[in-house]
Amino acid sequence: MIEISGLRVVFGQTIALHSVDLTIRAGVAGLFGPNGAGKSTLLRVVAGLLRPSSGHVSVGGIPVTSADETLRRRIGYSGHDSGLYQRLSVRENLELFAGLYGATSTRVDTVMQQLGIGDRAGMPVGRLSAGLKRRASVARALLHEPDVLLLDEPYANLDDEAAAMMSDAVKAWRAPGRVALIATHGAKRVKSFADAGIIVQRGRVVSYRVRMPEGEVATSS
């Protein structure tokens, strides 16, 4: 579970997030909103990559600002930057990160197959198209089967077939107790399997809708 309380992020004269309060429970939550709404900033704070100006974020009761390495290993993040070494091949990158996280070579093969990049395994990441880099980056985030999955625009530059693979990979990762937060303009794709939808506008959460087990929807704002 992700707990966000009074979260505020300021860049110079720009307020990126205004006192955000959220409790995101296990399941898949879509994070929707226009460019500049604060979606990427929110993900980076939850991932522990950006320190907020004020407020608190915790994962499973542990503050993300702590030096707890166990918490770091529980989080998988894919941002706008692939986070991959451009001169290394797809497989070399994934094998490297697998070693850091204690994942196996079999797991590397699994995520490459799920995301349809097995045939590019030997290609340097720097030579991949934008869409293939995106898939390789998400493969890295999924490698260690994290409890918390944070994806920023995972459907960018993907055709329909690749986008379906992306959704299927997230569904395959899904398990009781795990939580995913997916920021995307492709709301329709995520809504088809998400448990909740969060709308952000101008740094504020304006809607948080949760799909109930019987198909009803609870709304808060």
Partner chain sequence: MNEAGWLHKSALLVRKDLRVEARGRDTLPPMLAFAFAVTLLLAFTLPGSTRLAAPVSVPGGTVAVVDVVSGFLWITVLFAGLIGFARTFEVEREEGAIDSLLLVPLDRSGLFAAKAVANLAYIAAVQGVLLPTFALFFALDLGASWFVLVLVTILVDLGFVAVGTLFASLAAQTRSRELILPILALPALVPVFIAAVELTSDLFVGGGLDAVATRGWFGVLIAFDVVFMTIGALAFEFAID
Given for the second form:
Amino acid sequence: MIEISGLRVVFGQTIALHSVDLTIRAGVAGLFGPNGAGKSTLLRVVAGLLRPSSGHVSVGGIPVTSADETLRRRIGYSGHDSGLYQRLSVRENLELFAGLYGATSTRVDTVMQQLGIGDRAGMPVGRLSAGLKRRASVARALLHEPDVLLLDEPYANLDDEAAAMMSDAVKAWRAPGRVALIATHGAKRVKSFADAGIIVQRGRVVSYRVRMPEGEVATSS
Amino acid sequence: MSTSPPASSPQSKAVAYLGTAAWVSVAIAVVMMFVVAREATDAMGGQLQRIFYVHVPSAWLAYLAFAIVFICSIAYLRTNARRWDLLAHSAAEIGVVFTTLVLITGPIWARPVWGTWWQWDARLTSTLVLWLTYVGYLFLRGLSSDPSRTGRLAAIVGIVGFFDVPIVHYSVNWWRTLHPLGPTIADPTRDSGLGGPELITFFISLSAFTLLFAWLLALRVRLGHLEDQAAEVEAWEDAAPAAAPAPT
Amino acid sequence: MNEAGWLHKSALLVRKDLRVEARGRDTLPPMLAFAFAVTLLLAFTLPGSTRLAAPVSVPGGTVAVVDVVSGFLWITVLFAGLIGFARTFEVEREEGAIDSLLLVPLDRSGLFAAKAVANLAYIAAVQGVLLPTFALFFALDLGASWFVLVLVTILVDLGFVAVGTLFASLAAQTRSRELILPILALPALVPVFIAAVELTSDLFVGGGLDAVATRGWFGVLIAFDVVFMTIGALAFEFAID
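Now show the form predicted together with its partner chain, given that the preceding structure was the form predicted alone.
Whole complex next, starting from this chain.
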């Protein structure tokens, strides 16, 4: 599903990703590593938000740089920032994106309930705590039931109860053929249900581990 | 990654030859301007008319430069290849230099001949707008907050500018034709009444300036390549401590 | 999933922008305040409004005060507009909303159209206040030709927002957004500005639709609108990707 070869990302004088080769066919993969390792950069490239300096990245066979609309429909991304409008309420934000993706209002209720933000639906996003913003952001990424889910630090600022909700929402989304990349520097929470773990350090994939014996998740480097 | 030849490569020799040819022909053109070309009529400024051997080629090259910016900008957006961006940037800088030359030499001639430094006629106004547009282009390049996107932003300005200038020229022309406020200005090149020696001088001058333009462009592109390489090396050195092969 | 079309999605985005503006009031009130302050200052600089036909000397001859007034009007519109347009992408920058927007399955031309329409709403609101203010301060009497002025204004605004929105998207990615936008946009807007001033001063001296329609400036405006709406819609993809 996600195919990365020879990926290199340079920001001016700094090299964020050196030479990443990675293939993920399906399943949930945790992306582990310290801050500044290149996890966020990798997610942004796969989402098509960042143009690689060199190398090829494709999702479902379509290059992510192609700005293909059918490809964008299949991607759900929640980045470092919430990606929501501060002055609009949680519900208004989700309804807006539901309209843009062609998802229903029922679906809006479902994701809000999954992430436990239903009781804050009328609150402007700007007034939410960091943890609630994160949940609302992931709710937005799940809204259109994407085939590829890219989450950047979804557990940041979450207490145990909220973290469990987050994991459950991802597990509920999980289906055969779908693939998720979840970046987090605290690996503990993702490890409990991830099919594979990828460790990134200083812009390189330094190790990976596959849990599923059938080898549905495979990485190469 | 950019590749540029070392200083003694055939390419850099070609640039050196081009430079020599440009300066020799500029020297010839200058001599011809003053020796071969005859003095013009008083209506065209007498001695001063010689400034047109600099003024008109500069204007042509400014247009050529901005046409190059336009074409390279489109090519850059399509291919994302750095060489097009570099060529567009280089051409824009040199185009602004030549447009500045046009805007300086014009008034020097106009002051004694028209009795005024400036007239808001179509050609003058649109040249000024042209200059402003590409000065804006260079400003944008300088102020961009993300170097990897500078080229794309600038390319859009390069494309918009190319479409805008004909509309400016057309509308100003129309505006002043309908509302004559001062003396109407005859097209200076058309009424110049160039004779044989003057025409020859003009074309030699035009060729000389074109060579000069080509040389400057080649130099500027080379400089850009070298800057890119320097940045690459720096980035590589910065990253070197982290570049130890990872265990897999 | 029952997915909506380009127009519907773009309309959703316009509604979003206007809703955010209604909550925050970050853009329109400053534009209005600016336009009003400039009008007030201009009113001090001009001779009494009873002498609108009085000659004013300009380089190359003299013109009537009324010609200067139409220039003042459009300069005020231009600058008030650019102040507001510079903020076009501010709402997208907060909390990385632009990322969510870029991932939406909608052609970039839809994003451009939505931003341009929101800007059109702002500038039209400014003009809605500015035109009566000018008429009051400078004792302008448009008589029956006020609708011609509305037509002129619409044609001017389309080109203005097309250029303003496209360049605002570029300026948003620089270190000095508010400075770079006028530097880029003003030269490009010269044709629109000339046409607007010419048509408006004709209307101010009592010309009707038949008088101004023969002048051909509508052609300049329409050509400009078409060219820059097209370029904006096509180039926007490269401006924000």
